[in-house]
Amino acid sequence: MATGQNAEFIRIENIVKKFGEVTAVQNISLNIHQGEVFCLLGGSGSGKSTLLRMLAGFDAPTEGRIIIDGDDISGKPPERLPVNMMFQSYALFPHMTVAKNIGYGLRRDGVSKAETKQRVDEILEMVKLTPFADRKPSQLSGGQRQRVALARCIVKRPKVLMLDEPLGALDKKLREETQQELLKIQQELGLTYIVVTHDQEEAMTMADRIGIMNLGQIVQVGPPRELYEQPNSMFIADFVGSLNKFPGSVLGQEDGRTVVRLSEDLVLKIETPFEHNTGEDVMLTTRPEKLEVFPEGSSDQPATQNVVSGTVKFVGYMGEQTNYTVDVGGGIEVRVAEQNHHMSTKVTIARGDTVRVAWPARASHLFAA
């Protein structure tokens, strides 16, 4: 997606929001590009919904400014913002038909009846709801309601569309379909999306960039791959995806690699972009899918320096992947996830087997403990 049109399309400047004594959002500054899908990801109470409500004009910031396309919107009521929101509950008007719901915003903007009808018909076609125009929301399925909620927003051609947990209420199969639908429409109309969610999978698959929020602050902003592969803190590493974490200490440097001791017998050589001092206590993190298990005595040889022996404590066959938990001694248990594309000897690994775990030098990150 062309995200370069205007890198400062939305400028959030030093926004603070306090509710009485409680600070829900503390000093957030952020730029959102025109035409991108930006995702605010965070747990409940992280401040992501408060930030969204300020962007939509429902709450005024205590301090700071929000500028959308050159317009300072802070303190303006929601009806005067070029922003529309797709609510988590959809918030369709139960007493109006689908067509009336979609046309509502246009009528409020003073668009004539004839033009409203024409534009509503176009949008209905786009979201494939033409046969349902005269139904009430209560007569629709969850997915159809969601499309009405989307249509009701995009018919107004907003500069920014905000989506509050857009896939939250849908079942798994419908989620994927809807997600593609949402992105297709975003690209067709060149809209800027701000998605709020607590679901990292939803965020990773939809977003061009993600801002991860915690305790009212944005902890890291970046494309999904960057957040996953190069987390800037233990919090991000732990928040996104699953993770092995082991406390250890730095023994020194060797061939440009950092040598880390996790236990008496377990010493690993790690490639990391950051310098670590000898003797420093660190937290070593490794994603389960970066590791590989080999049965004892198998002809396959691990192509890495770090090879650790251990006993399989648990095998979880998930279909597309298999999860292993391997006890490598010294009270350390390593989780390994392997894609099941090998059709090789690995299917025979069972609980109690002795295995070798290949631990590539670039599979781990070190964080200050």
Partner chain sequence: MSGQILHAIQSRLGKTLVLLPPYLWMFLFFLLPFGFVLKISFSEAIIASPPFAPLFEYDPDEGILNAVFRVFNYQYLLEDSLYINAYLGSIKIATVSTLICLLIGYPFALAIARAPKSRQPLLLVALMLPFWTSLLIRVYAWIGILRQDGVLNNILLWVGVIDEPLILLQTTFATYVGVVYAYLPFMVLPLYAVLEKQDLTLLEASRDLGASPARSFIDVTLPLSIPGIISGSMLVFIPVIGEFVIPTLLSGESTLMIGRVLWTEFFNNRDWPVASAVAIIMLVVLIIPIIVFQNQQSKQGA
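Can I get the form predicted on its own as well, since the one above is the form predicted in complex with the partner chain?
The next block holds one chain only.
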């Protein structure tokens, strides 16, 4: 986000949405910055689409208000709002050409033919669809139809573009290309994006900040790195990315670190900003990619505070990385994910081998059990 942008461009103040006896959105307050890509991330039924529909004017809040660029939009119809919304279905007119689909909203708003043509031509060039201007939607690929839907939204120059699961219908390669295209257009036009998705990878790739929703509430807001590396709850830690989870109890403090017993033979030292009482039951979590595995007897010496021995139960070569599952005793299995940066002695690790797992003190989090 560039310096000088309005940090309260969109203000959501104590928003509640009820459908009969069901509360879909529970007292949410949130600021969204101008020129920001903000993602609402959550599972089905978390309330993210309901919140987006209120921001777009399709639903009125039961309580609270929404302010965009100083204007209270609560209760105003969608056509009077400085926003546009792109749905996953695209909803293109099959009988219209690409150019006519893109210019439909301008024509309906009474924009002159000359200005409509100029703006449509500019957008066609921006989304790389100029050669397809006279084609019908049925003559386009899925990715091209997605770009037509995007162009139709941004040609009206909204202050805010809202995208509801925008890339769900695309395959992985095309989804990655379209993500980059969406961000390039957002930066060129200085638009504010609000993206609703259940796809963690999509949110982490696109967002400046993410608001994670659960049961109608936003439970943590922050940049992708902060949510991943510093989750504020067990729910966030488990929801974002892959996770090892182990129940344990606190033995005490040593050299500024918390000492945790996971089993009779497995004691680890954890760096944590929170105080934990001796004897407290905790859940220890760690990301698979934060750990390393070493063949037993190798000359490599892991430079970490925790090193445990175990037996390899699973090896999965994924190309860019190799996944291991290691039984470290006491009924505990640890998942390790290592990037294949270069060939090494680790290529010989196989099921049944004895290995060491290196466990950095800073790589784990503790939560109340």
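Between two forms, the rigid core is defined as the largest C-alpha subset superposing within 1.5 Å. Residue numbers count along the first chain shown, from 1. Note that the structure is a prediction, hence the values are computed from the model and not measured.
- Residue 136 is among the residues whose C-alpha shifts by 2 Å or more between these two forms once the rigid core is aligned.
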